[in-house]
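Shown here is one chain on its own, the form predicted alone, set out as structure tokens.
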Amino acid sequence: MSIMSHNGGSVIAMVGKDCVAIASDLRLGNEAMGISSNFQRIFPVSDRIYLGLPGLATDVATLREKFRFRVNMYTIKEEREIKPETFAHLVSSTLYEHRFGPYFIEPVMAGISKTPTGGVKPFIAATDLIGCLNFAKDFVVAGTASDKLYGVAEGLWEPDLEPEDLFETISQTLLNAVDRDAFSGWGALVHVITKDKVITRTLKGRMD
């Protein structure tokens, strides 16, 4: 049994047309034993950046506070809000600092960055547990159901999805994938980030 799957849980992020979505399941377990059906794995970093932390639950709590501290320090020092691309490298360097005794987390990041022309550009990225970055133009996945998420997402995702279509796609992808994984599931939480608002919805899932 891998320490990465000890508490279970999965996260996925997807790109749409001028929007981005990130979703996770809500199960916290001790291997096959269920502990909670309302465990938060996705946290807001800023108004337009969200961070998903699948992996060991103790490290989820530790890294959430560590990233909150580092983002606050960046904001104070630079006197501006952190960009999604900059935050991705902050996450990567923080994990790589601990490469000889790593945090058992595979972060997933989703955000919207402003372009010089005044438009917006969706951004998603993921890293492994020592901070190797993976940028994508379609979707990124992590967690115990990642194999199943890849399969369903490859079949359902399309380019330039509108926010509501993106919500439907990421919701169906996550719910169908976690139904095939014993360590993930028990409902889901979805955030859809657009240029003027963030839509958050909680989904009911199978509880068996």
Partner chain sequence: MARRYDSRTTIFSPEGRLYQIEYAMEAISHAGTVLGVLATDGVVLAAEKKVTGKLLDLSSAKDGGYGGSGEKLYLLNSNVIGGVAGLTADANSLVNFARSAAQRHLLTYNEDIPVELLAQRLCDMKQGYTQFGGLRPFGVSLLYAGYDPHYQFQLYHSDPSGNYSGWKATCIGANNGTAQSLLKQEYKDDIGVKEAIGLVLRTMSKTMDSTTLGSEKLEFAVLTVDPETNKPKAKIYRPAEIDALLLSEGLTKKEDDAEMKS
Contents of the next structure:
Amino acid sequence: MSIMSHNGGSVIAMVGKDCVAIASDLRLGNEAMGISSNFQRIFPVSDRIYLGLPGLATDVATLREKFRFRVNMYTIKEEREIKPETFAHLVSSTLYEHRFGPYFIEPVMAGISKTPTGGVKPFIAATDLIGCLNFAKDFVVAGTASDKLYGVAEGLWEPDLEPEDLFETISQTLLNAVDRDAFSGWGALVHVITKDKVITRTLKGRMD
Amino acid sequence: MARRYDSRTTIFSPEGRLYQIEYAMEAISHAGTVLGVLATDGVVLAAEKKVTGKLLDLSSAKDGGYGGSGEKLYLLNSNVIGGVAGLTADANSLVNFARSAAQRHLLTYNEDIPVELLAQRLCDMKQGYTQFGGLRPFGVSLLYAGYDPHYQFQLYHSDPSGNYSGWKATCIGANNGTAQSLLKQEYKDDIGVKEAIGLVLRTMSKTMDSTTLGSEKLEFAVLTVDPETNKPKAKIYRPAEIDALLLSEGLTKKEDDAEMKS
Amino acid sequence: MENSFALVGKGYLIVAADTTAARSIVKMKSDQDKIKALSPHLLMTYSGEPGDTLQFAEFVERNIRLYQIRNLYPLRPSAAASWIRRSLAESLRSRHPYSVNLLLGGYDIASDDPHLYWIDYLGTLSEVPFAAHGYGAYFALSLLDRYHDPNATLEEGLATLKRCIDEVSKRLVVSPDKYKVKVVDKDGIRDVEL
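Right, the form predicted alone is done; let's see the coordinates for the form predicted together with the partner chain.
Below is the whole assembly, all chains and molecules, this chain first.
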């Protein structure tokens, strides 16, 4: 049994038209035994950036606290919110600090940034457990169902989806992928981040 | 002769006094006024800005940040607003320390720091500078307006000696005596935030040196609890919002005492 | 084998832990209390590596008491849980990690409701309506999935707990015979006989 699948859980992020979405399942397990069906692994970093932390649950909590601390100190000293691109590098360097004794987490982040011309730019990224960044233009996946998520997302995702269509796409992708994975599932949580609001919805899933 | 006991902070005078600390407090009583009032459903802070001038670049204060113009009122944590009176440079260092302390508490306990605990953290440091040799005490008094689930809304004051105390309404800086006796007359135990705002603004207008009351001379903040999320909401007013508030309270620019009495 | 169970109900929290102290295949003691009262409204069961368990539980107990003395009010259950979790997470990556599993539960005076946290030796923390540690968990969690009711009265809650204990006694090869049961609600902590 690998440490990465000790607690189970998966996260996916997708790009839409002037919006992004990030979603995860809600299972916390201890190997095959389910402990909680309400385990949060996606956290707001700012109003417009969300961070998903699939992997070992103790490190989910540790990293969540660490990033909240670092982002709060950044915000308070800089007197402005952190940009998604900057935050991605914060995640990367934080993980690489522990190159030879890593946190067992493969973070996924989604956010939108404002361009100088007043438009918005969607942003998604993922890293491996030592912080190697992957900036994708379509979708990123991680967690115990990542191989299944790749397959379904490859089939369902298309460019320039409006927020509601993106919500449907990411929800279907996640639910169908985690149904094929014993370590993920037990309900899901979806955030769609748009220019002026964040839509958060809880999804029911198979409870077996 | 007093000089012999002046030069170091850590030496008592024959009468048992620490002159440097008394001087620090004296310095504060010449600084811009900061005034706080505790209400049943919130806390109100106001401060008098001293450094003004046409050539002072305040462009960064207009947008970004947490509101305010960053001279007297600071957001210390999402549940605490601090008002400072005294040396600006010392105050900046204390504000920085307070923000780090609050974040450290959040990191270990996953909760906003209780207001009194934050005041204690700063006072521990301030007291240290009155005892260990060669250093000057912080020339800063602070007001802490905050909320926590233990004691709900709170207002604290701390001085350079490291003492702190809780208040229903208090004032630090220039003319604090006048302001405090005014507050003593007008404060009621069941005061709401709306009335507290009025009380704070009226008291400020009476104690401030200048005849005009406007955003160029005033900083203003209110801490309440958001009824929807049940979380504390700290609002430091931007210059335009202060002018709008003064207008709605009927206290614009030229202040006249006739209105006060009615 | 060690077992501990806990569940929240309407305004209360029940915590139970077996009372055996075993070394290898030998039962050394059968009246060991493995539930610590950390503050007037906070309970913690501990199980795992003998030695580590008591050492860590006392470390937690003293630190929570210290906070209470310094700050005139005790830590809230959620804050205590976060602090304990961090201690275990830091211990995990140290030279000698504690091997202790905990169920932490308490009644929050500030928000007027009970909370239960499942914590393991890795520093995993999760707030749950019911929880269990040990081999008994495999039976108890299924029963609790079926019978747990967050709005149940204390009597109903205790009956659900008894179901779990009876099932574990019936099905587990090496099952403990005696359990210590404690309840915490707005009035504080008390022992309960099943």
